[in-house]
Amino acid sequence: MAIADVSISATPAPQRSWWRRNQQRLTPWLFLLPGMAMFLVYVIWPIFESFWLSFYDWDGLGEKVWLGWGNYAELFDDDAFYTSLWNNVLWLVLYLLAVPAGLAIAIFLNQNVFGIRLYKSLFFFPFVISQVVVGLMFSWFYAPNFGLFYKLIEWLTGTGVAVLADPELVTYGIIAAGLWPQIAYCMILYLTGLNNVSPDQVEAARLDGARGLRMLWYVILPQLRPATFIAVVVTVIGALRSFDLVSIMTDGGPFGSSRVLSFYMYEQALSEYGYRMGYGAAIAVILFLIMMIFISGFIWKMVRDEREGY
């Protein structure tokens, strides 16, 4: 018996291949590899390409001429750039109204009454239609002489207001159009979040006498933190990327007063007014750095929440 035990223990273990020894560690990376390659080609590489191009004067076809910081020096002395930057700030501040508006509508719709699905569908409708359609609808809404908004103001004050032709009002009119689908998007996020609110905590708060705004502030909103986080992130990025409504409703006018940075970049780099690829790239770099401030803050908060177990 002792001789048999010695012979078994002396048998060498079968040698596993390198792939079998590292399979579990490498498999996730293999699944991520196609996505990482696409991200590298379509996101990371264009970012560095834009930085590099912003130091040149180039029309897209001819020879590039090195300017160094020349495009940036011209940009910081460009009144149109500051108009676009200010409009982006307006977009950023006013676009965030979509978050509380979406929350209010979601709370209103989060009830079980007859026909509530139809009401939800009607509020959801602006989100599923194209931004181009939204822009056209609001252009008709503001149109002088026959637009509903123009007629309403004319009926109230005796004089109509051509919103899209007024340099002081045009950006607010476009932002109002952008808020329509964005409120619907935030509403969807909050409706999903409200379905996950703990009924036990709500009932316990009611027994303790919490009602109305106290219930909303101390019980409901803390449980909606993930939905609020996503709503704020998407709204901020949407505000900074605003382009399509400006292009459809005013094409940057009147007199360039409704431009935003993304539209000004397009005008300088790709439209018939420019073909200045280097100058457009410099605008893109500035917009990217502004977005990175917000994106870095959001990522930092997300990592902190993960570590704290929210």
Given for the second form:
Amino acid sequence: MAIADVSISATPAPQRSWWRRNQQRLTPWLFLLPGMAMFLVYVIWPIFESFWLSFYDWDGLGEKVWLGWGNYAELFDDDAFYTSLWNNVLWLVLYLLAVPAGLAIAIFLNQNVFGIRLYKSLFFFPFVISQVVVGLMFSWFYAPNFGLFYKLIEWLTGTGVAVLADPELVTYGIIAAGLWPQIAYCMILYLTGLNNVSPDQVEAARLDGARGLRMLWYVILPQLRPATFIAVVVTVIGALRSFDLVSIMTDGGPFGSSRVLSFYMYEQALSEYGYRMGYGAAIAVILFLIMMIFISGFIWKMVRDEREGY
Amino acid sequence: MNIVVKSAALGLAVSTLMASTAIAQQRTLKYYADFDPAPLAAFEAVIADFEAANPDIDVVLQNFDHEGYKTAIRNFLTADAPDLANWYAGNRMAPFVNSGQFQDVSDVWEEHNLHESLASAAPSMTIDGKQWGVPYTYYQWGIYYNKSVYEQVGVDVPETWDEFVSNCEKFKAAGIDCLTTGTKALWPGAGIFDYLNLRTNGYEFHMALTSGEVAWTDDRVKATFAEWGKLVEPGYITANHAALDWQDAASLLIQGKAANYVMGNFAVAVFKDGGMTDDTLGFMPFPTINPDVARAEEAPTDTVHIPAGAKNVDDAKKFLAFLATADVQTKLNEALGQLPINKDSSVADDPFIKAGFELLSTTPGGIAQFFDRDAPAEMAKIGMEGFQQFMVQPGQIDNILERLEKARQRIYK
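Starting from the form predicted on its own, produce the coordinates for the form predicted in complex with the partner chain.
Up next: the whole complex, starting with the chain shown before.
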């Protein structure tokens, strides 16, 4: 025994290569590398590029002219910017209605009757079709003279309301169109969440006499927290980057009253009448900063939840 | 994007007859364009003729969606330039000329005596004393009206603005929109502004305003809006125009729900598709407002240019010269339903084309391009939004003009 012991300690441990020694630590990074490289080149780098571009006056063709804070000074004196900002706030607040509405539909559909799968897929349908199609359908719905909504209002009140021609109503009209697919999205998130609600707890609560809204509020909703979190995140981000519907339904009009920041940025930087790259970049920076408030909030909450072990 | 590769049957037949080496020596001419279906067919015929006349050249036409082209051109001019590209005359081509993206083709104009044959469009093709492309078509703007509605209400076609406005009162009483428009895409409203401005202040003022030399808060601009207000305030213009495309407004005219429409001649095809005939559709020049102002008209001109990055410049110039000839312009515009620019061309036997030819060839005041072609793109956008807003909220006129003036001071530095 003693001899054997000596022989083991005497033989120098086989020299393990650097790779073998660090394999465990390196492998995750290697797997992350392609994704991180893409993220760096296509997300992080353009963000800094936008910051840098927002200090220039550039039409995309000629020379760049350094303006310093000029674009921002102009932006804060630009009525169209405030209109877009206000519309973004409206989008943010009203778009969140999709969360409770999606929950309501999900609870309504969470039952076992004949053909429920078909009903679920029909309710999910608006999320599957393209935003462009949603926009077109709603513009026909609102269309003056022949639209269903216009006709309905005309029948009820005597005079039709052309939602998309009215500077006061246009944004609400577009948000309503946006809510249609967004509610479907929140609904599907809650439906999957409801599958994971523990039947034991529901049973126990029922024995304790919890019913209806109290059951929903104290027993079901706490168990749906992850679904609610995701629904709020996708809805907030969806509201801030709303673009397709504005572009399809009104092109920002009438006279710019339905613009949102992302659309105004596109219009200034890339549309037919724009090509003010610097100014567009300045709008993009503002939008980015607004988004960062929400995104860092979400990330902070996620990290905190993970620490607490939810 | 829809890709059309042209291989003209005739050109192919000719080259097959010739020695096989001739095929090997074929040079290609890359041409990017933005034609709608009808003009595309007309242009394909022109290209076939060109290839027949020049069997050693193969024109490869790539057609883009009309709206998408306006953004695509910025990319392809700098990245992958074709040998020929469509664009527009006037200030619309200025950004590309000033940034050196279009080639000077003054030699083509010189060599083929285009200064004489294309004289009517020469000023709008000239920047810094040089010509930057070749125009092949333009079309008149004016008022298209529904003759049946005029009969129904019992009013005469007006000659002066006062008559026009008093007609409107009768149309209104009959529940018909006196003037229709669809400003969802903004530009139809600019047609109304341009004509009111041309009739109130004249061509020189239009050019001064669009090139930023006059303040938007000037009394003369206010005078133009005051004339416009005579239609807006009593509600003679189609309500909800901000949600209508120009085609939607055209159907109001077709259905007899509207009487007049300030439009370009391209709308005639839409009116006729909707069932109107030469007996029910009428055309009149925009009525006189101030008799002391010489009559000026609008006729947007479409053009072809050679990008700076073109590889086959010699053949491209050959094509431009071909496009400028009287015969080609006659044939092309017959198919387009528009007016040729070459003065030796003949016009199609169509009442609207003939009226347009008459109108433009006798214009004493001058020929404007259009608000969004004469003014720089940014100013055009803000201006047209202002026009749209004025037709919805006429009370905001002072705010609108102040906003435009602020934009003018920034844009024309």
